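One chain is shown next in structure tokens, namely the form predicted alone.
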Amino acid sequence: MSVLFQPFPLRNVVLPNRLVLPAMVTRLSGEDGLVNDDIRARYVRFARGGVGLIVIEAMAVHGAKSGPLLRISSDEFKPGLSDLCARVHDAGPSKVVPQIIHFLKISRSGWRQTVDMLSLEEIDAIVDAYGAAAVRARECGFDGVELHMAHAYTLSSFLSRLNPRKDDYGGTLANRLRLPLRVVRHVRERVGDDFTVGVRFVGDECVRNGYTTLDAGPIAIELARAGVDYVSLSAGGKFEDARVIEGEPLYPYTGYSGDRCMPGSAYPDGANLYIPEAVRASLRAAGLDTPVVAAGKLGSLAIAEKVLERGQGDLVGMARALLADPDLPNKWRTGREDAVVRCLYGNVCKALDESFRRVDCTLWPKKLGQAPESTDTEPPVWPAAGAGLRAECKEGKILLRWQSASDNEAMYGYQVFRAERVATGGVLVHHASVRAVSTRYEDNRVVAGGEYRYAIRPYDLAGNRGPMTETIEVRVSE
């Protein structure tokens, strides 16, 4: 069995495998911050898919207005969270923790509160709020709690090299760590020694004058020594380079640092792996065996296994890949990787969040609201006359077209395969995925004089693959 699917211990729990669903915004909750049917359905669906650890989307530890964001800021939210936790546990072997967050104020005028505006009393209140929220997480039956210290939010802004405070909470790395360490120690004191506490923080701010892995290593070491059981690493997602849109609150994922947080199709697989690799090396050099969650466009079994083989991480985080196909863990575990519905990394989900709309996967059948489930085993078929795959080179791009496939249940999409260096026997590999409503694909990642070979394969709601088309070769004119 792949090491990915060996049990993995975390203090008081044992994960069934090393796959992690990192917290991701869904915009499914209402303004009241309560768990609703959509939230329950979303996370139960992930649990049925077999992922080892589910991190529930960030929920506020304080009572500030936050729009459609879950809350854990008072006892009124405990019944819904307890029910959500129980349903996830009932649905599969996954362990589940909530990610808890504190954020500063922001307005549509463009004004935003910064950490230097906080009084010492307000800082003390943040520490207390995290401790109380962590206790509620334990009382709700969760397997642990994850402290949000990433991206544009409060604790990350204290950690940042751009932290403008002039007192004991700003300037040196030791000062910037002061509040995060207070939070970790207070949470550990409140929840006890038999409850998992994780942290999600940024390993590279990806903004000018921001910190890099040179600071991230020492940050991880100090957090681990303070009582953290795992560190989950992200990148970027900062206000400092966010795009300003008049009349709209700043959204911290619109600049380059936002791209680095959620690497899209223009980035290579595993674009951020240098971050967990460096941080894990720092932890091990300090004699600490704290597990590290690697993340950032890790959508294939091969790359997930390499993360573990190369020591780039101990756990593999994948958000968008699991949004596209929650059944990915079970499919990998049972040797059915060819049935996985692969993420496009087109970041439509990110754009939906930016627009404050519910976050669904663009691959899902419209109006379904969740990833489809199917036990069908019959694959799609092409028309009797064939797929009719054809290609043309136009304006330096290659346009592929084909006929629609059909399925006994419903079509889900098409895989596009491409081979380069055709003359020397280039091998066809997965290049892109296309939704079922489309029967065309435009490849603009080609060079003048290049020779390429393509084939298309249809798949249905269960991920059953139909026959691959005959290949077609195209040469881009010089």
The other form holds:
Protein chains: 2
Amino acid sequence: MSVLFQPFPLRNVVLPNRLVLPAMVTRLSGEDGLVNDDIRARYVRFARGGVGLIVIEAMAVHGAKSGPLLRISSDEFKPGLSDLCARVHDAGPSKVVPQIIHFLKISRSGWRQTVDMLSLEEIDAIVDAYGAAAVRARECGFDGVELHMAHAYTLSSFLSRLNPRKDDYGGTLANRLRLPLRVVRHVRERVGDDFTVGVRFVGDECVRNGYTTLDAGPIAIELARAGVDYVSLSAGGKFEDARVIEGEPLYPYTGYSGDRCMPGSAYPDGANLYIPEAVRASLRAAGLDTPVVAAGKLGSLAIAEKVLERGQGDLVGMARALLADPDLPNKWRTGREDAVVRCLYGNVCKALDESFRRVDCTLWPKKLGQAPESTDTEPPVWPAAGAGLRAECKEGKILLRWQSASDNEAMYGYQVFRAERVATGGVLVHHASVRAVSTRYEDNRVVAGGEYRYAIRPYDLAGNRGPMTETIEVRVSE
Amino acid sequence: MSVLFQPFPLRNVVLPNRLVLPAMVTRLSGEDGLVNDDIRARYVRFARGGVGLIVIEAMAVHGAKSGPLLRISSDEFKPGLSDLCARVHDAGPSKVVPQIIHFLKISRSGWRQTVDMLSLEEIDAIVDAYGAAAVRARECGFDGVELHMAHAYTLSSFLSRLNPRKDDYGGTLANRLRLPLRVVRHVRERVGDDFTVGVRFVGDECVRNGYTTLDAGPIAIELARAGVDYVSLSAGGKFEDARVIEGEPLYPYTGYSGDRCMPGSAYPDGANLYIPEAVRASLRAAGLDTPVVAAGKLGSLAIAEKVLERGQGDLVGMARALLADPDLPNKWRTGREDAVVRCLYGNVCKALDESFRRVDCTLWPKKLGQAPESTDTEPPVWPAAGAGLRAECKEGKILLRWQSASDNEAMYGYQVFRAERVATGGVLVHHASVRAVSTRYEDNRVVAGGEYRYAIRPYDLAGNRGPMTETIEVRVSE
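Could I have the structure of this protein in the form predicted in complex with a further copy of the same chain, to go alongside the form predicted alone above?
And the full complex, kicking off with our chain again.
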């Protein structure tokens, strides 16, 4: 069996496998910060799919105003969180930790609070709030806690090379690390020695004059020495290059650093792997065996295994791929990679988040609000052999059309496979997925004079695959 | 001998080694576009240092208005260019090609011409202008020509994923490639089969919604099939994220993509190597053996050799490292790596370019306007053993001071060596260089509680090294 499915020990728990769901905004919570039915359903669904570690979306350690967001800032939130934790544990072998966050103020006028506006008392209060929240996480039954030090939020802004403070909390790397290290040491002291404390931070800020892996290595080393049990690496997601939209608060995933944070279809698989690779090498060179979580377009079994083989990470994080198909871990584990509903990295989920709407996957059947589940085993069928697959080249694109497949239960969608001499040596590989409402696909990732072969395969809600169409060949006019 | 110093054949010439000087702005030319004494001296100096291929800074194929810039847009420029070419050939074994460029209009008002404003006739004129310029390059005696398709200039803006044209020259990758491929085919037709035609383009635009290596692979394949003899890979340098400064024309190296184009001291060595690595793999998978030039902070012998070993490139480009010390190739080749004046990647040269000033290296002795040359063999000496080296830790930084060294001829500067347990296993490695006018160095790349060892070594104009000081140890307070 793949090393991905060998157990992995953290401080106080053993993960059943090496797949991790990093914290991902759902926008399913209300303004009250309480766990609700939608939140419960979403995370229980992930647990049923068999992922090794679930990191629950960021919840605030403090009471600052914000849009809908989970809270862990006082004891009133504990019953809901305890119940969520118990349900996730009941649903499968996954371990579960909440990500806990502190953020600064932001307004629709475009103004935002920056770290240089914080008094020393306010800084002390951040340390205390993290400590109290971590204790609550432990009391709720979670397996650990993850400290959010990534993207545009408070602790990340302290770590940033753009941290504008002139005192002991800004300037040199040692000073920029001062508050994050205080938080780690305080949390460790509060939760004790038998509770996992992880950190997520960015290994490359991806903004002008930001830091790169050159600082991320020392940052990871210092965090590990202060008592952190794993480091989970992200990229970008900063305010500095966010797009300014009149009357809207700045949103930190709208600029280039937002592209890099959640690399979309224009990026190669594993676009950010240089980050965990460099950070892990720094940790190991310092004699530290702290596990590293890699992430960023790692949605295929082949690349996930390569991450471990090449030492680019110890754990493989994937948010969007698990949103598309929470059963991915169980399917991979049981040799059914073929049945995974593959994320297209079209970032419709990212766009939903940006427009403050519920984060669903566009591949899910409409109105379901959740990835479908079914125990049906009967595959869909085509109306006729070949399924009427046609292709035409138009304006430098290739347009494919085919007939609808049908299923005893419900159709889910179609997979498009493509072969090109150059990139795949003529072997058909998965190229795109199309929801069942459509029976056409436009391929614009082609070059003039290029020759391509295509075939289509239908799949139903249970992930059962119907037969592949016959292949069709087409040449792009010069 | 290192494989770096094995000859490398291009179409019509054999490079004496695998080191390349990519085109680099000098701002030494006048408004008249003619070669002058300063330009001649600069490139002859590079040739004397032994680099394998010199790419002369971009010269315009057309007559559009601009600041000081070389021109190859009409026959009046040929005598100066022929003379420059002959002098470079006379000075050493280097081969030499000019980079030829087309750019669009830009004004101080902030307005800039974009590719969608070009008529089909203007597009045809671009093709013709490249063809005529390439023929002139051949007539001047150059060994080939490099077509500038990188950064913020015309052909790069056609290749861009942000190309806004709605016709056959925009939209799909095939359309975006249409003009660049027309240029390559036309140039090849005009210059014949025995003249090297290279291309420089960006493998990652490093701007929001820009293209990445996923497009760069197919782009390189198409260029190679159209008749290109090498592809030289850069990154970023785009207008889209350039900083807007009132009353100044936009300058494409001032945003994040400018950081990525010339990765500075905050970046790891070889920060952009993922680009030539991915592009080269695409070319090879397509059965093409087109050589790939890697670039981006490749200034040490160790990393330059690794580029070739790991298949991240066939040729190693370095602009800033050769500016700092044009003799680097000869020093590496003869086992004197030690004597290289090492680029600090502080990007003072980039800042000079940005402020429209002559591009010198800050490590050069003041007023020289050129890297020094000397045949002196007598090393500098310290006034006393240990040279009074002192260290103190202050506000999270380490401040080093020492006494001046003296030399029979002239002092050039001091090298700072540092050892840290974590990153170097306690071995002293080159950490920084300081010009002779100063006898202090402030190290702010340290962490609280970290322990560091330092030593200083003086060097003179000829690169002769004096004795290392005794080492000094210092611990950063927490």
